[in-house]
Amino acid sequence: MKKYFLIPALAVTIILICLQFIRPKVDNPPVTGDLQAPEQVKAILVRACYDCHSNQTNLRWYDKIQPVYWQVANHVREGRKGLNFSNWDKLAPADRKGKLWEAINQLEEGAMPIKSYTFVHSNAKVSKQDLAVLKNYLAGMVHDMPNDTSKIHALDKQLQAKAAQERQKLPESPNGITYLPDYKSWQVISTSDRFDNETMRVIYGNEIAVKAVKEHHINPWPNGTILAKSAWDKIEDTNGNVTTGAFKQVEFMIKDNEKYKSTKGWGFARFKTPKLTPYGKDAMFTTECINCHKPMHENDFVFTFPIKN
């Protein structure tokens, strides 16, 4: 009997040894311009993010063992594509705030760092105190402009053009999704405040989405679900009163597992400004959308949780 177990065990051992010599390359290119932040903020980001989101990846010996190393190399490659703190100087100021907001949002939702990473790198876990430090830092980067007349004028201009715009032919996204004007009458299921770019957002759901929320059937969301997220400028007066300003865009997520199989069952569309200009040069823009939503795969790729009654 020992012989029968010994041969397969020996074969597996030989395969594992051979795999150690088949290694994807994980190098650390030069840092062109690292993130500049207070010491406490930088320490949290380095600990939680830099192994996959910088050119300063620190691989431990257990990260280099195959087949784990293949997964590690893929995480580093994909992580740097989405966010690379070592190339921070290449981002415009507004883009930096946007990237930080996305990063902190994913940390708060538990999507990052990924669980398989924190399982073996426990020091990468982000505490509530860490999140508070990061949020305060990001809030300090945003400079509100009370009584911003340019935003107020933009709102007036939009209101004047609204009637004419609604009479025009409904625009169509490059992937074939047509603008859905009825979303304005749908039930609100959540809100969000993007304080990094000073926008306020309202998330609407169609009847199927609302029913799914009531029945706690949102992971996954049922086919036919449509979520609409509208965004406006945020206007704040000297007394701290906040109102919505000019309309920025509306984004749609439509659930159909078969039709949108290539993007994890979700169809994406975005229409910008009151002109409702479709986003994307061609249908491939949806690759950008699903890549952004990938960290939320355990929440069916949806960032915003419905407001609980």
Ligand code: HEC
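Return the structure block for the form predicted together with the ligand; the form predicted alone was the one displayed.
Next comes a single chain, given without company.
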């Protein structure tokens, strides 16, 4: 019995030692423009997020032991790809804001920082007070803008262009999903008033989706489900009445476990402006959709709480 153990144990030890010499590279490229935020806010993000979401990664000796180091390096690489506070200048102002709201939401849902990381780096944990500081900071960025002339103008422009619009061919998203014009006559499953980015949305479901809601069979949603979400600017008058302004985009999530296996069982597509321009340089644009929807993995990646009607 003892001998049986000795040989494998020795082998494992030797492999582990050898592994220490095969090292991925984690370097810190230059910081082009760091996130600007109040000190208190910044300190929380630096402490909890900067190891994976900046070019100021500060790995401790215990992060560098193989095979853990591989995972750490991978986290840093993938983390920087989706969100890098050191290249903040590379983002348009609206995208900076969007990323911040996304970041705080990932935090609130417990999706970030990654659990295996906080397990070892307990100082990276974000307390309730810290979260409140971050949320207050974001809430402070929301301002009422009654009678916003640029928004009214954008709507007028779309209204005038409406009559002239005629489409021969339906647009196609880079991952091969064709625009589905029928969603306009589907039932509504919810609506959303987004004060983070001044838009309002209506979420539609096809017949399969509406039936699934009635029968409470929505986790997971059945194959054939299609959810659509259209978004508009918000136009506010001086009495606080908000109506839909310019059309921003429509997005689809099409459920098919087999066909869309590589993207969590959902086919994602987004078409922008009344021209319905497909979103994404290539099929990899879905990574962005999935990363933000990921905290909802226990709800089949769906945010919406559907309404029965």
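On a predicted model such as this, the values are computed, not experimentally measured, just so you know. By rigid core we mean the largest C-alpha set that fits within 1.5 Å across both forms. Residue numbers count along the first chain shown, from 1.
When the rigid core is held fixed, the Cα atom of Ala269 travels less than 2 angstroms between these two forms.
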